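Shown here is one chain on its own, the form predicted on its own, set out as structure tokens.
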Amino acid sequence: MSEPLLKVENLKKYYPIKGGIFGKVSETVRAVDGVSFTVNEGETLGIVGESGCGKSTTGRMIMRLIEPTEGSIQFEGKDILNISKSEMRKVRKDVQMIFQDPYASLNPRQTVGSIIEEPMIVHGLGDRKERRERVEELLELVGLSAYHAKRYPHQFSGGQRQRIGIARALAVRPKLIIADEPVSALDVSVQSQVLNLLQDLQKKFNLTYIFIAHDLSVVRHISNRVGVMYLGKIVEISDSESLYDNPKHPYTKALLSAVPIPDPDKTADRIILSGDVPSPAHPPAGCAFHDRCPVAMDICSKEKPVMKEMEDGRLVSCHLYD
């Protein structure tokens, strides 16, 4: 079996909270607390979880837009946390990002053409004529027109702006694209168009995606495998079909029970979780989910569960399966 394109091991990001007169560190927010996963070439790994669970922070650490506190990120066998800024710039040619907010991620003072051309200039790709041709080609590819290159972002709808963001990410022919909730700010009618576009582009260019979202139905539509995050940790990783048909972790079961069923004659067995998500500054002892878990045991409040591989190949972090 070939090596994975991306391998993330024990990735952590802690933010110190300073207080008092002398600004001493009083607490630490554990935004991401020991995340590990692999992504194979040509696949889509979905990462889901509630708001604040560390999904976007994980994506930004892979891009090194945020520097991790601890852990390793290996891209094509190279640990990108131990390389210089100039070497990291070369890696970013192969790893691009599509941001959540299509309104905030595009410079309002630049034309669409110059926004898409900018990554090519940064990485020294082609001359002026070749770059302009590439911009027009990319605009056509994402469902816009070549003449749109002279317009400004404010002249487009949200869905069109996200298409521009996708074109910008594709400009330098990347191998891996991290899509950070790319459709959550769009109308439902536009979401499916953008998702279908991403799938078409993946087939055409053999792209690899990390698709971050909180909408489980969206993740099911696009992902080959899914990782479920809770309070800075991954609690379950499975192929998409197995996860949705037979979830193993109690948190995954609760998440899936909340998905609306488009059939008035069917009623879902809702799993109502007690309490609120704990603060990442004060995570519970033992399993982070134990104080909300409907099947918690004594051991759950004392020992942290270890990620274990099940007989069907999925990974689950839960004492139920010891």
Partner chain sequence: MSQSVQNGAAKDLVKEKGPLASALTDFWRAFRKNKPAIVGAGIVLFFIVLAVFARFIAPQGINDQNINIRLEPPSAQHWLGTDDFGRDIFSRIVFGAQLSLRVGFLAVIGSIIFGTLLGVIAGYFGKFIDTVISRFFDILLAFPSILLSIAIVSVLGPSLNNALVAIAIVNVPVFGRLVRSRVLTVKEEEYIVAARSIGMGNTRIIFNHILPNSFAPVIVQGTLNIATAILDAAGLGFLGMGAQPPQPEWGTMLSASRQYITNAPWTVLFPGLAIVLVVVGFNLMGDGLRDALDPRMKN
Contents of the next structure:
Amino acid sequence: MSEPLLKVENLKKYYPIKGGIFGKVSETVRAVDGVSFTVNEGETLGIVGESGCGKSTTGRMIMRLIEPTEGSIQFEGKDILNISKSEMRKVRKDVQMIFQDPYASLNPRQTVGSIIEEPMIVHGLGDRKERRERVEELLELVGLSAYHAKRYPHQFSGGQRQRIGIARALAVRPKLIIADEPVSALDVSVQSQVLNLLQDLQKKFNLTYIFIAHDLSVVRHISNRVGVMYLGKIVEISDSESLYDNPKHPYTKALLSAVPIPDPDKTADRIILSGDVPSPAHPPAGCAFHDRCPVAMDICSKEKPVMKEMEDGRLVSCHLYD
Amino acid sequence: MSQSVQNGAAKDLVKEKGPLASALTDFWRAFRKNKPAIVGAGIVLFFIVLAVFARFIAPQGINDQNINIRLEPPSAQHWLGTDDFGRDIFSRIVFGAQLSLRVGFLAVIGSIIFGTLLGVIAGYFGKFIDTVISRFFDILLAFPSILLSIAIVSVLGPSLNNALVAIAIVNVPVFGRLVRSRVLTVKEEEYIVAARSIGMGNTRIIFNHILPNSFAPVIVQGTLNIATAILDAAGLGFLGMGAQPPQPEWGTMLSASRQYITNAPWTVLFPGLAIVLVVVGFNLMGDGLRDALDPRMKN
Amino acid sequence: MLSYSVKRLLMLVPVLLGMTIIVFAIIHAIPGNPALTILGTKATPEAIHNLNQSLGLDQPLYVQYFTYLKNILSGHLGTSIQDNTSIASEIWPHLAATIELSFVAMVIAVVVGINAGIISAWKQNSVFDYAAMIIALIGVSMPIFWLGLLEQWAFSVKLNWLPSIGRTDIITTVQPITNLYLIDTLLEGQFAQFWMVVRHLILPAIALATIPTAIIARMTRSSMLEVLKSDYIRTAKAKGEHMFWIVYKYALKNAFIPILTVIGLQTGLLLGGAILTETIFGWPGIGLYVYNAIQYRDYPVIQSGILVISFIFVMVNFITDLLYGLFDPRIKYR
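What would the structure be for the form predicted in complex with its partner chain, rather than the form predicted on its own?
After this comes the whole thing, all chains and molecules, with the earlier chain placed first.
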């Protein structure tokens, strides 16, 4: 196997909470607490978890929109946390992002054309005429029309806006796209259209995706591999087929059982998790999931489980498989 | 995929009209419904016309004196009467519109430029520089505005231009705070995060993304502030700290005429009425702009 | 509440210090030689030298500032260049005159403004509402010095109802006790004098009250309109409470926070507006004191006058802030 496109190791983001008159750090929120994974060129890695599990923070750290507290991020073998500004600019061109809210992520005062053109200006690609042509090309590519370039975002529907966001991300011909819940703000009927578009584009341009979602059913079709996050940690990561067919971690099982099954004759055994997600400022001792885990053992409240490789190459972090 | 259907829907939304035109139309529609605002805009326009075409409108020059017709009441010859030098009051008021509008617009533009600059720096970069700038605003705002203008003029020396500078300085924190709070809000918008993810630098983010989205309230406040700037300039003129005689600034005219109020009340009445009218115009227009711009232009 | 007050008070310190720096800077920002500017071009070198020395202008800047600050903190506001009197001892009678005038103006503004605003909101879109709002619009757009001149012309010159200049008749002297003449005359039992003082107050107080009245009326109307739409007002109506009580008891209580903010701000601005009103009505307040000082380039008086007025402005806003808690139990002080 060749070198992975992206390699994330032991990534952490801690937020200190300051309290009192003197701004003493009274506690720390562990938004992301030691996340490691790799992404190979041309594949899609899905990252799934409930809101607040740190999946978006992870995505934003890879974009360096948020500075990690600890850990390393290697893109094409380069540690992007320790490179010069000019090198980082090049990386910024290769890694683009698609945002969750297509209403909020487009500047309401810019025309669609100028939104899509701007990344090219920032990275000094092409002259004015070339850029305009590329904008029109991109609009057609994402299923809009060239004449849409002169309009403003508010004149489009949610799905169309997300297409504009996708066109903006594609403008500088990136290698890796981080899609942060790109369809969760859209109507269900539009979701599959956008997902299909993303898949088409991936084939066409050999793109690599990190696809962040809170819902396992959305990631299923688009992902080659899926990582499941809980309270700032990845609890299980494997190729999507085996993950969906045979989940190992109790949390993955619970998440999967919540996915509605389209067949009315099949009855699913729903695993209802008790309690709420604990605060990341006070994660439970031992395994962070133990207080909600239906199969928790004594050891779970005492020792943190470590990531173990199963016989089929899957990675699970659970004492069940010690 | 049903792209053609979606495109068709988008086409219905705007009938082949330019985007800017459509945005302006929306705004104009909201503004037009507001009758007081239209009246205000009409008054403002009236004074702008007076100021621009003063040379053609005014029957006499600014300083055409005629001792034989001192303090004459309004007549067909002198619509608003004459003052103690026998000058035509109507003509002086017409030329005065130039001075008052100039002070109003320039002072407010000055405060907007510096206020926006400081507000953006404070709001965007935050931390220490924010604390320094915000404290500076607090301190300036701790003075009653007319007093601070007086203090500044007492340093610079009395003249219309110095009054203009003083009024501009005094209003800097008004716009500074406004812009700062807008920037703090806009900064958190996802399209700013998106801009940063593209690799955009601070300058471009500020000028292309943050400022255009922070400006609506500044325009509203600016219009209302022209009103107060004109009032303050007249007040300073009245106190002898603004325009100096024989300049036909309305406040200065009032100050020069007040001793004749018993015999020639028109010398005091009309310059004051001019101030009230133009200030009412800007206030009405500002209120109307607020109503038209504030409830988010469009979704 | 107490810790909030203390915290808020501590936050005033940098603002007040900044104010002293700006006021201190007034004399130093004068282009060229300040002493020359003050004394005029005919001044002898000796006079300039003496003035430089008495103002401390020959010392390094930071020494001058700290001396200045020390003096202010110990209550020394400097010496008038014009007549060599101590400003600190001169300023109180002037300040008292301004406070008396501002207080009466504020009472007028609050009583008239709140009631006009309430009735406008209660009878929304009635003739009264329209009339009140048009008057309020003109009120905020009016140069108060012009209004003052018109008042003098109408009520003193034409109708001869009220005096137009000063706090008292020329022939009468009020025995100063507090220097607030309304109180002093009553303490002395001089009811005729009290009435005379009242008559002198009416015109300037009305002129000074115009802008705050208009602003308070507008603010009251809009915040009352909001409250009158709320569910609990509808409930009170459904219960058959008389509208008068609904408006004055329930609604006003909840509409009062924004009104209070405006009252606080306007009280401060009133002090600034006093300089124009006092100039017109010959009211011997601190505004007139500063105005006369400007005519004589008496910079120490200008500095101290501005400092004292601004200090009061800051304190009024501070007190308004603390008052919120009394009217809005939802605001918790941390």
